[in-house]
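Below, in structure tokens: the form predicted on its own, a single chain.
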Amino acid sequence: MRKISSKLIMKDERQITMLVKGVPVTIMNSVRRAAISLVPTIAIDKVYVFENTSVMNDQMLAHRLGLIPLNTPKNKYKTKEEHDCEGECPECTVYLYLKAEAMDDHVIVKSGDITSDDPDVYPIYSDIEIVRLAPGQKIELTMSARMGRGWEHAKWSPVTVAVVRGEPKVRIFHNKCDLCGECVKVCPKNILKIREDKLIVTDIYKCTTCMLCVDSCPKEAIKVDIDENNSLIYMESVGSLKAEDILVSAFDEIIRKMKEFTKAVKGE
């Protein structure tokens, strides 16, 4: 039986990196795909235009609004699968509003000008430019936002980057190394250092296995390899969810899919 273990390498609000030993890259890739397309977030789905005298047409304006990342409160709103309603209701929908007018000078309308019925649902970034209004121009909109998944549209995908790769392995043959420093100069990640008359790797997980150090070494004192039986997974959040919540939710979505598959096989 394969022994599985995990190690948290780096985590903050927007990024997470983990090493999962005993799980091949081909299997862990399903987690990456789930993070991109299955983890639900909230995004603007419909835009009701009451007035728009700007130079931007209604369709383009609605498209730009839909792509503004919104904060997604956990377990507060339901997805289509969890909630069966014919239209929009408080359990699955939150309303946002945007009203702006240029009087005597030009006005730049930004995401921070959007207001919401729910203080927990708001634009993550307040400085996203939506439209510029010339004097006399005006927009007045109501937007409905709902939970959705990345497979429906990219605006519901919670990640900007999701990568899975094998665990990098760097082996240094100290009996061959003459500390010429050529590998240190060419390393794009600056993870090779000479300390106390010895060549060392300061952060193996930053290694991109580009092989520049191997190619530059005249003594063949470095060997770089990739162990694809262990998986290094990195995710970067759009901001609607914390990076760690995305990773956990990706596993939850895979488990949900597996249960659905099991029921289908049993004919339940």
Second form
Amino acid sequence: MRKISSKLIMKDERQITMLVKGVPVTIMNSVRRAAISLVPTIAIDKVYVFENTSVMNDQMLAHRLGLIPLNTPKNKYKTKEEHDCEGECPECTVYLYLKAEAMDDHVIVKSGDITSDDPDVYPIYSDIEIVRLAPGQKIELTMSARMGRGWEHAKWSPVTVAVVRGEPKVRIFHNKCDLCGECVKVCPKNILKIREDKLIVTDIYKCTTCMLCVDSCPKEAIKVDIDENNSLIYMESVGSLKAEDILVSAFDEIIRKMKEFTKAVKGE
Amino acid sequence: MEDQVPEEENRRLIGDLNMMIPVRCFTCGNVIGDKYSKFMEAVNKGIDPKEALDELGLNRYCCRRMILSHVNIIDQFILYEMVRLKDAQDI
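Structure of the form predicted together with the partner chain, please, following the form predicted on its own?
Complete assembly follows, chain above in first position.
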């Protein structure tokens, strides 16, 4: 068996890049897919409209509200499959309220105006513009937010972009290279540099394997390969979960599915 | 319509920076709903649109086109609504 080793390349609240050596791209792709469609988050699902005299119709309003990312507390709410309930129960649902009226001036209703029953469930971005009210217009809504998964609707998907690709490998043949600098000029990510009479690659993980350096080199002194036996995974969070938590829960979801499968095989 | 909607009201509606933009980018799902007014503010200050977009963290061209190619229509709807409200008051 091949040895597996992981290396964290870049991480912040929103993004994570990891190099997983020994796991082929085809296997790592299942983690990417789990992150997109299986990791549960919380989002507004139903909107009860008590009053809406704005120019935006109810469906459009509900659609916009559904897309607002909400902070998802860990292990607090259950998904549909985890428990039996007739749609809405305190174990899976949080109620949020939005009430706004324009008196003398125009009012822009923002996601920050939404109040919640649970202080842990709130819109992460408070400046998202929901609707604009002209003087005299009014909206009054109650929303129910519940746990869901990306395969039900994209609003529950915790990631914007999730990419898996092979590890880029740039080989430089120093005996052929005459330091003409053509490849340095042409590289769109500016990762090739000439330092101390030597051509070097500064940040290999930024390489998109576009091959422009290979095409530009008159001496054929540079070669770019993609090693699909090691995978490079990049994820960007919408905001409802931290990027690292998404990656961990994606693994958890795969393990959960594997356990279900093993049970089925054993006939339990 | 020009007689019915006060001129200053009209000007204010058109000159306003806050517009209704889709909440998410159509392609990648990144949140852009809170970024349009920030972008317009920066551009009105004289900052290069390219730099303003970079500052907002919109790196992909799918999110960039959402902001750059946005056409606001809610103001036009509101104008009709204003006329209707004004008519109702007159009656």
